[in-house]
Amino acid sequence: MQKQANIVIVGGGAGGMEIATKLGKKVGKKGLAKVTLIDRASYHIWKPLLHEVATGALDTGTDALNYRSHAAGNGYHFQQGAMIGLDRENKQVVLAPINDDNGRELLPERKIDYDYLVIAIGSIANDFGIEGVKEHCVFLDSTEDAMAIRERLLNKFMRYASNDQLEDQIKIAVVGAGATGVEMSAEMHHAVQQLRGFGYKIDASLLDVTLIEADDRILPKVEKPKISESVARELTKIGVNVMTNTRIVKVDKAGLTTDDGTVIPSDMVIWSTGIKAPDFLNNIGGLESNRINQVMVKQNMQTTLDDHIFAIGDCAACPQPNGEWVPPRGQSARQTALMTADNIMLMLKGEAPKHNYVYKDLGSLVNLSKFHTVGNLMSFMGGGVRVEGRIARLVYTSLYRRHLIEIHGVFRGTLLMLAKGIGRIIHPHLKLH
């Protein structure tokens, strides 16, 4: 009897969830392979929504997806743990021990066997080696990071809101004006507005939010400058201080220092500039990696040194025929995930993987909470079409809906969307704990 192949996927982000779901349904349920998803958390949150988790606008109790329950219904298995090593000779993934809140060991270091491995760990913010960033900034790389920001932010809101008169403003600096930084800046102002509904004497003047970008415009990766200009105007309108051409060289308890010596006072610094793959991926298992720790892959997403190991999404460096590299975008993570599933299924049949990834920019959308949504669609077709307002908001929302349908199926995904919509009507719009 032929040995059942072990397919292991490390990382339960959007790409990891979609490839685990597809392989679980296609080969796991049929007994053609054992599919295992590994993630350090116990539940999945769509990463573009982390800024809403951080401000309390999204409730993890209702919007999070439990990996174990989803695995049980979709033909794959789930193992909770953090990858710390890779033994390519014995084809094993090494997981760190799991400890409780008191430091007691719940599970020892483990090794998970694989025949095919998919690394889908995503990316983290790049501190660029700037003095004080690691020590004095908060990041928005994971659900745990978002929850920590939520606790600090809402505690500050509550303390100020309980007073009859406002004290000094809460000074928050957001470094990096990509989509995450821009959306986080707007969402904080929305959270302040929502607090009024809880009977607190509070308004937008409580917050002094400064959005800082080293480039000459916010959203520097968005091709159309008019979109950047539109978003900058809306942010300024709601009270966000937008600073471009501003390079940070130091962060300390008092705030940030720019390259011209200017000090920007801050009670909290949210660092969201640049990306890199987690440091432990640098040459893990002897695999080839680049200067930002991304695993080097071929165009079919196989790693350059091992055809049984794939890497997808932000943690992979995938070359393109034009000499460029696939950008770290949600759309490319999803597309490479689904394509890699097809390649692995071909290999299970004894065939060579035949699908190569060619990136096509489907566009960019930026959602400024309830205030404004703007973006560009189908950018690969002659520059694309600019959209804003309700149409842009509808398209932005549809991206999350498509993710739900991909991991739950059309029927259950549609029911979940209806349930979430009803929940937003009958439940408070801000979670305070």
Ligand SMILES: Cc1cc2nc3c(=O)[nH]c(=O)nc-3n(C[C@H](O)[C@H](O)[C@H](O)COP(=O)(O)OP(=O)(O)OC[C@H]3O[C@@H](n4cnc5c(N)ncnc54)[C@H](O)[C@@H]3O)c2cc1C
Given for the second form:
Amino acid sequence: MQKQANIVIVGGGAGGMEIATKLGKKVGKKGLAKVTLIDRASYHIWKPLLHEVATGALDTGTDALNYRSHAAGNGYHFQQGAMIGLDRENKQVVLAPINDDNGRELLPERKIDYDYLVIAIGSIANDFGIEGVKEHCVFLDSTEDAMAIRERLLNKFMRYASNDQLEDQIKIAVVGAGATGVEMSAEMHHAVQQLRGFGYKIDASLLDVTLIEADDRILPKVEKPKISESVARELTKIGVNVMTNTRIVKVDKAGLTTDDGTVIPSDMVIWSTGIKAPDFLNNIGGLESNRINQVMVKQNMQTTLDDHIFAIGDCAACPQPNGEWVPPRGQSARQTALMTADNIMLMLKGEAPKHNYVYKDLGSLVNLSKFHTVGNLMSFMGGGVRVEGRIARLVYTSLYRRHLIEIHGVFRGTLLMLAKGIGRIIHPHLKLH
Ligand SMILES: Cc1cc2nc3c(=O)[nH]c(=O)nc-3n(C[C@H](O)[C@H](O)[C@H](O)COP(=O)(O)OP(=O)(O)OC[C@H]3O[C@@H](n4cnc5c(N)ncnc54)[C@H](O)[C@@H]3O)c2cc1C
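Switch over from the form predicted alone to the form predicted in complex with the named molecule, please.
In what comes next, the whole complex appears, and the chain from above leads the way.
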């Protein structure tokens, strides 16, 4: 009997979850291949929702998906562990040991065999080597990061709320005004409003959020400057201080220092100035990578030096016919995942992977919490159409809806969305613990 091919996917995020589900259903369930998903965490939270986890607007208890139970129902296997290395000669992924809270080893370092490997481990914030960023800033790279921000925010609010003699404002700086920084700034103001609904004596003016951008406008990657202007107006309206043309050169305990020597005092600095792939991916197993550690792939997502290894999503550098690179977005992670599943299925049949990825910018939408949603749709068609308000909000949430349907199927996915909608009506709008 012919040996079953081993397909290993590392990283169960926006891209990895979708490829594992598709391959699990199409080849794993039918016994055509063994599909294994590896993630360092035991549950999946869709990354574009992390800023909501950070402010407590999203409850990880109800929105998290347990990998093991999802794997059991969808024809794939799950192994928890963090990838730390790659042995291409023996076709093995190396996983770090797992320790308990007291540092006792639960599982030793492990090596997992593969015939086909998909690297989908996403990205982390890029500190660009700026002094003090690693030590003094918080990041939105993982659910643990988001929960740590939530705890710090809530602790600060509670301390201030229980003190009749209110001291200074809580000063929060968000560095980097891409979509993540912009959405995080708005979400914090929403959290304060919600806390007041819980009876906390918190005045809106207590929170001083400053959004800092080195470019001359916020959302510099959004093609239409008018969208940046509109979002900046909305942010100012809800009380966010927007600073453009401001380059940070140092972070310390007291706050931020700009290139002209101005000090911006901050109690907490959230760093979101762009991404890089995790450092250990740099030339991992002799594969090619770029200056931000992304693994170099061909347009069919096969790595440039090894046809049995693919990389997708934020950790991959995929060239485009126009000389550009696929941007790190939820949209591209999802699309490259589904296409790579098709290419792997062709290879299982002995055929060449014929699908090549061409990124079409379907649009960029920015959601300012409950305050406003604005963006551009179908950007690849003559500059696209600007949308705002309810329609924009509907389209913004559709990417998550599609993700839920992809990983749960239409029936369960729709039921889940309904349940989440009902949950939002009957449960508190903020998670306080
Ligand atoms: C706050 C926020 C808002 C965003 N909003 C949007 C948006 O509105 N629209 C949009 O298109 N994009 C948005 N993005 C970007 C989007 O989230 C990413 O582009 C997308 O998640 C990338 O998908 P991925 O599968 O490559 O990585 P991820 O979704 O990050 O998944 C990576 C997975 O790999 C796992 N992992 C990491 N390291 C290891 C390791 N060493 N070993 C094993 N497992 C590992 C992680 O636990 C995670 O499950 C947002 C990002 C953030 C942070």
